[in-house]
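There is one chain below, alone, in C-alpha cells, taken in the form predicted on its own.
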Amino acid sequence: MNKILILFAHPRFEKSRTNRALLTNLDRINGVTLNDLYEQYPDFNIDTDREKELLSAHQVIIWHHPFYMYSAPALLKQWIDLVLEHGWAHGKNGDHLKNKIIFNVITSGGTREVYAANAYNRFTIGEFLVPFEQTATLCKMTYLPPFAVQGTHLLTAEALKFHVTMYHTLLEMLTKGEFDIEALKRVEFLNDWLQKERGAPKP
C-alpha cells in the first residue's frame, strides 16, 4: 500500500467552502496523512526535521493549495525552500525523495476555460505549475498532472459533492496502487483520468 502525505496550505481555510469539503472525512481513507501547514506553523517557523521524516515515511506527496496569484500561498513556498535542501532532496547525495510521486491539488475561482493561450489568463494551469514540476524533477521525483477544482464560486452543492467524491476516489486508488503511472502522465488533469476510469458524468 502507498502512504499519501497531503501538504495542505491555505491561510484562510475557514472561509474556503471548497477546501473544507475536499478535506472532510479524509481520516477515513487508510494510508492518508494530512499535514496542515498553516495550522502547524502559524509563525512560519518550519520544523524541517519533522517535515523530512514525514516525507520519508510516505510514497505519494500532494501539494494541496488554493491557486493564489498563479502560484501557491507563501508558507508552501517557504516549505519548499527550507525542507527540500541541497544534499538531502537534490544535489550530491540528495536522493531521499527519488522516485516518490508528487502532484498539485488546486482550487481556483477561475474556470478551466479561462486558463488557455487565447483566454483571460493567457497560459494553462500546467504552464503556471512548471516551477513545481521542475522542483519535483530536480528532486528526482515523479511529477503528475494536477487535480483541479475550478470555478469554485460557481459550484452548486451537487457539483462540489462530485469533486469531493472524485478526490477521495483518487486518493483511494493511489493508496491501493490502482493506476498506470504512464497513463496518469498523459492527461492534462488527473480529473480527466478519473472521468475515463470511472465513467462518471460531470454534474
Contents of the next structure:
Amino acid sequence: MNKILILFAHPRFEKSRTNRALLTNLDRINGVTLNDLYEQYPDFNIDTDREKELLSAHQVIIWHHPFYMYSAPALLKQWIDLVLEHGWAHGKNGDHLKNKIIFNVITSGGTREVYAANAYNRFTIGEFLVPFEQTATLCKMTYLPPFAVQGTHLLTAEALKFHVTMYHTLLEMLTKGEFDIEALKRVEFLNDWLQKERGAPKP
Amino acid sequence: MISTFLHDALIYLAAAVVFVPVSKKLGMGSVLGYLLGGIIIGPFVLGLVGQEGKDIMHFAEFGVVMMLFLIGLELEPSNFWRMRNLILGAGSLQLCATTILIFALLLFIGFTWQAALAGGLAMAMSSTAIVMQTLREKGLTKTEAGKTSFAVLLFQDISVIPILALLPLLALSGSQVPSGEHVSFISGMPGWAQTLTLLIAVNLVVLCGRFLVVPFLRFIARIHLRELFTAAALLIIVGTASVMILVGLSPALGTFLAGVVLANSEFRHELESDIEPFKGILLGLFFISVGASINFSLIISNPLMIILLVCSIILIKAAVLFFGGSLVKLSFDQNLLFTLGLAQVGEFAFVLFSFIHQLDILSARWTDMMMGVTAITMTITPLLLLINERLILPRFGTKEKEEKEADAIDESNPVIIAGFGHFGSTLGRFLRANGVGATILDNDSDRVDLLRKMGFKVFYGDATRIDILKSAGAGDARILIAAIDSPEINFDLVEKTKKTFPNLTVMVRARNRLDAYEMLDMGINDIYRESLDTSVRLGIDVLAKLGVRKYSATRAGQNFIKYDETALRELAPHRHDQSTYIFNSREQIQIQEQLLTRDREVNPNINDHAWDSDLFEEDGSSTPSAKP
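The block above covers the form predicted on its own; next, return the form predicted together with its partner chain.
Every chain and every other molecule in the complex is listed next, the one we just looked at coming first.
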C-alpha cells in the first residue's frame, strides 16, 4: 500500500470553493496525509526537518495548489527551495526521494482549451509545469502528468462534485497501487487516464 | 524561653495559615484575614495570647519598618519629583484639615489643647500597611485612586519625622519623660535640642547610606554568598532602626530614608527581593497582633464612647478625603475607593501615641482608648472596602451590568479579555479591527467608563470573582485572555477559570520566563511572554542596521523565537533542580545563565544550506555559481 502526502499550498483557502470541495472528506481515504503549508507555516519559516520526515514516510507526493501566474503560490516555491536540499534530495548522496512518485494537482480559472500553442495562454499546462518536472527528475523521482480542475469559475455544483469524485478515486487507486506507471506517464492529464480506466462520462 | 517562643510562633503562624486562606477565598483580602485571626486568638475570644501580645506587636512593628524600607526603595527620586504636586497638595490638605477637625473634636471631649493637637496629628495618619497591601492585592495601585492614595500616604509617612520632632515642644514644660524601658539618648534634653538631634540623625542616615552602605554592599556582593547578602540587607535595616531608637526616633522613618537613599543604587532589586519575604511575614504578624490587641473589655466598659469616637473619626477622615479627592478630580468611583481606603487610623498612630504618652501629654487610660480606636478603625477598613466593592459601587458607581443591556440582543462574545492595560488594549484593538467581539473585564473604573463610551462591552470589577466572570459570559465564550498586569492576579484568574469553566480556552500574558514556568506548571499551553517577541524584533533590526540582510535577520529572529519556546518547555521541569527554593530575582539570573550556556551549545541559528550556492561547487554539480 502506498502512502500519499498532499503538500497543499493556498494563501486564500477559505475563499476557494473548488479546493474546499477537493479536500473535504479526505480522511475517508486510508493513507492520505494532508500537509496544509500556509496553515503550518504562516510566517514562511519552514521546518525542513519536519518536512523531510514527512517525505520519507510517504511514497506518493502531491503538489496541490492553484495555478497562480502559470506556477504555484510563493510558499510552495519556498518549500521546494528549502526542503529539497542538496545532499539529501539531490546531488551526491541525495537519494532520499529516489523513485518516489510526484505530480501536481492544480486548479485554474482558465479552461483546458486556453492552454495551447495557438490559444490565449500560448503554452500547454505541461509546458508551464516543466520546472516542477525537472525538479522531480533532479531528485530522481518519477514525475507524472498533472491532475487538473480547470475553468473553476464556470464549474456547476454537479461538475465540481464530479471532479471531487475523480480526485478521491485517483487517490484511492494510488494508495492501493491499482495502476500501471507507464500508462500514467503517457497521458496529458491524469484526469484522462482516470476517465479511460473508469469509463465514467464527463458531465 | 525557647518553648514559649515556639508556643507563640505556633499560635501566630497557625492563625495566619488558617484565617488568611479563608478570607482570600471569601474575597475579603489577606489583611482582614490576619486581623480576624488576631481577634480570634486574642484575649477576648480564645485567649491563646494574652498580655504578651503587646510584645509581639512591638516585634512585629518591624514588619512596618521593613515595609517602609521597601516603599523607600521603590521611590526613585525622579518618581518622587513627578508626583510632587500630588504629594504636597493632596497630602498636606489631608493632614492639616484632618488634624484640625479631630483637634476640635478632642477639644470638645475635654482634652487639653496640647493633647488634642497631638491626638489630631496621630489620628490624621492612615495605614500605609493596610492600604498598600489591599491595593496591591486587588491590582489597583495604578489607578488614579491608587496613585492618590500612595501620594497621601507618602506625605503622612514623611511628615511623621517633623511631627515626632515637634511633639516634645508640646510637652508641658518641665515634665519629665517617665522612666520607661526605652531610655533614649535624647529623652533628657530640652525640646529644641531634641529637634536638633533629630535633624542631625536624619542627615546622618542619608550620608551613611550614600558613602558607607553602597561600598559595603559592593564588597558583600563580591563574596557571592547569597545568605550573606540577605544578612547584610537585614543588618542595614536593623542597624538603621537601632540608631534611630538610640536617638529616640521612629525606626520606620529611618529605614524609609535609608530605602530612598538606596533606591538609586545598583542593589535596589537585590535588596527588594531579599527583604520582601521577611516583610510579608512580619507585616502579617503585625496585623495579627493589631487584631489581638483590641481591648474588648475597654470597649465593653465604655461602648458608647468608643463607638462614637470610631464613627466620628472615620467620618471626619472620610469627609476630608472625599473633599480632597474631588479637588484632584477623581471620578466618583475612584474617589470612593480613595476615601474609604484611607479612612482608618494607621500604624504610626501606635508609635505616636506611645510617644505622646511618654511625653506625658496624654493619660494612660486615654492612650489605651486611642490605641483601641486605632485598631478598630484598621479592622473596619477592609470591611468598608468590601462593602464599597460589593454594595455601593454596583448601585451608584460604574455598574457591573446594566439591566437594560440584558434585555437587548445580548450577543455573547467569543472572547473575554481580562485586564485592559497596555497589553490588553492593543490586543482588543486588533481583535476589534478584525471584527472579533471581545468582552472586557477591568477594575479601573475610569478606564471602564471610557471604554463604554467607545462602545466596548465592558464589565467592571475584580476578574477573579466567579460571579463577574459568569455575567461576562465565561460560560459561553470560547477563549479567555488573562492580560492583567499583576502575575499573581493572573494566576488566580487562570486557576479559577480552569476549575469553574473547564471548556474555556485560556490564553495568558506572562511578564517573563518565570511567570511562564508557573503557567506551564498550571497546565496552560498558550503562554505569551511580553519580553520575547518585542526584544527579538528589536534584535532583528539591530542585525539589519549592522548590515545583515533583512530577510536573513528576520529568519534568524523567527528561528530564535522557535528555539526559545522549545527551550522554555524543556527547561521548565528542571528549574528547581539546583536548590530547593530560590527567590525571584536570583532565579532569573540562574535561568539566564542556563540559557546563555545552552545558546552556546545549541546554535539557535539554523543555517539554510538550500540557498547556499557555494555548496554545489564542492560537489561539481551543474548549478551555476556566482563565484569565478
